[in-house]
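Presented below, as structure tokens, is a lone chain in the form predicted alone.
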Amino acid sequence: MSVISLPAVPAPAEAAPSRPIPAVVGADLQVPVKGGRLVPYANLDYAASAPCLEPVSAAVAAALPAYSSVHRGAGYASQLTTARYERARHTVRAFVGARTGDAVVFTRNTTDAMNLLARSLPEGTTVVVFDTEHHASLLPWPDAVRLAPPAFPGEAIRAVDETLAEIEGPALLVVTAASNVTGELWPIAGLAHIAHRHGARIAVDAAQLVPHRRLNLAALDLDYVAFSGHKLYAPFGAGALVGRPDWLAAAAPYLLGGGAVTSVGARDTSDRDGSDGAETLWSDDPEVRHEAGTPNVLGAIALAAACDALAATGWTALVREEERLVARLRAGIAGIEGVRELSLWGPDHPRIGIVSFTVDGLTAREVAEALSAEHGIGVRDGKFCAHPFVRHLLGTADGGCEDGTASAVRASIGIGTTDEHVDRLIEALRSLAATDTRVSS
């Protein structure tokens, strides 16, 4: 009988926020800039790593004094540590609105989670997954069908309407819920419809939308969602894949190792496949089954105190914030001679707080070191992992990987990014843009 009782885990904070925005840790991180001075870091690149909110900081530190092991120790202190992290599974599931019978395995990150969906596909399902996806969710699965960027939502619908009309027996759609490149949202409730009427699933890389905006899987419909937690201010390593549990139960163990077995004799004639062989039985739970090895136990516990964190503030107050600087920023660069930011689906769809973008006659690498060395803004350059889609928009379909005139720059706000981030980024951009005109003239 276990002696740890914790009590029932809240559905997500619907109503108006309870608590204030919470802080995140390094908030007052200063950084060197050119002639030795130090200025507060502007952090604008949350897409790639959200810094750690205080709150789950506290919850790991909290979670240290009795850490132990999970799930067999009689000890009080393993009792606790199990407990505590059972609930962060709990946890997870309320906060993305999973149904009841939703397994909710905890991974590395999503591209973890997505590698395990693509392990657990019953044989002869075909993926069909947009060019646009960043590669977490483009890579894993050996021969899909991939789409070409749409023009407009309504032909992404009409895309994949047209494709899984021609696909016999399983199948399975891939989708980004919110683009890492442009922070476009995509309509991913009617995607849910079309993939269901034709028979087939969904599956939603939720990285980048879990941190921005409520997630909802059961009203929305979709089988599989998968996330990270170190973009959603839990950079303690892991991450979930939450969703139906009948393919991930029948589908051959992701690792062999302890835990994910419930017998194990003197000769191992099991398969890989996860079979039953003469002398071991594998798990039929899928939250065991996947999760052989010690988990990372603090991971999860940080994981869920983000979840917490959120829910607790609620979405309106954290929704609002981030759109007001946005429009800031969007309204500044666009401003800027010379600065174009990259969209798919137009200036006025809706999207969370990322911004891409180019400043004519500088590399991506050289406008990013520029802020970096000279005002102490943090943002991304490159491709950010999903080059198909940066090189359609760039208009450079067929350029390299390294060429490093097909990048650009992203700058990304979440919690804790202020007014004077934003502001020191357009007026950097403006100088940047401003040098480089009079260098060419």
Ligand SMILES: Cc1ncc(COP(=O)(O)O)c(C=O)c1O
The other form holds:
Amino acid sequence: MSVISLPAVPAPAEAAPSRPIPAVVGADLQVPVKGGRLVPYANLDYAASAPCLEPVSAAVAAALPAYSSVHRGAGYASQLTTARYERARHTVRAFVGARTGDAVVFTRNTTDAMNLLARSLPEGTTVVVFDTEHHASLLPWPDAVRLAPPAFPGEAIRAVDETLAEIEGPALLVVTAASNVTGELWPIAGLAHIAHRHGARIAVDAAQLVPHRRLNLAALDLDYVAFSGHKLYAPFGAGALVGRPDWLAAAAPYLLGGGAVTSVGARDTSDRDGSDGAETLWSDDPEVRHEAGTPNVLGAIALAAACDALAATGWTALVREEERLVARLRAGIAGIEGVRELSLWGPDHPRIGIVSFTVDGLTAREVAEALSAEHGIGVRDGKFCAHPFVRHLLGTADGGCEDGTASAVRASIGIGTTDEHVDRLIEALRSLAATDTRVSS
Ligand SMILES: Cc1ncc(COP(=O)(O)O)c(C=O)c1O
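I would like to compare: after the form predicted alone, may I see the structure of the form predicted in complex with the ligand?
Full assembly next; the chain just shown is listed first.
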């Protein structure tokens, strides 16, 4: 089906960035605190899910009137929606600096993307992963070689080098670009180099990186990246797996159903091996083969709108503002007795806008609940779906998952975070830590 030309859809923003940092929907949200008073919400939980950018909300609203089925309909609205969906794929491809020919498969989120990759590995592939990973990147590979948290970045490269040297056959290194626990940036360029020297591939969990830093897959020589829209200011249920098409094209379709096939014959077939089996021919194009069923069109449009908005603003302005706020937050926390920031590689290692910490004498849950109930501040507490890593950082490697004292509090920031939010958290922690001192002395 030929798709009509579309003056209504703006071109992806690849031009020189210059727009002001966009606003987020809900910036004026008021929440109740103890006593029933309403206060402006201080959302410091961006690493879990970031608020929607206004341009993202506007793009979804603009797409809705013509919303229709994709890839199938001959009607104008269907063609328009199909064009928007495929343009979203193009925008996402450009946003992560993918190579020509890389596949962009829309998924539900990073977890979904990593599971798709796990199902696409050639037989006999050995996966290597650090114990520092988020569960989304730790768990999809049941027989993975798991490496201990490295004491410094060079140690990560050395451990991968030694491990891959022992592996025969295909290998895949899976590593996060920015930790969801400490915010620390991993040496992904060096790891990619080592992986390739051993003939292995590298898949990068970029869920926390892409909302905060520019990622250039081709320049970093990464094979795959995965990320989620809801952490990228586009909370409409789409994510993406971007990368080399060959393993994906050879793998069994992720879901069996309409849209992923080129033809279905008279006989039924239930094989998932990707061959034509009894009668069914599955598409060789990974973007078709692994997107059976009606895709999340609005999610993809939202994801692309977020990519456009960040690209149009420019990373220099975004990073400068984030670094200013993170420095303010970390300096404030460092000045409070009894509050300890978690870090794998020390206070000077570069990081994104995530700061996790503990407060002496209080469980993470007590701190998080007090911040919410008394100060209108939203943070996350627990082990952040990175149980082995948090246990390592807390020195409770054998501790039970449900032990509230073996948990941490995480404050995370992004577009829309203000000085007042940061200062309110610091003041609140100061008073909580002081309260604890009075109780225990
Ligand atoms: C580093 C990292 N990877 C993967 C995920 C999983 O993302 P999702 O829940 O969107 O699949 C998260 C979510 O917190 C994360 O922080």
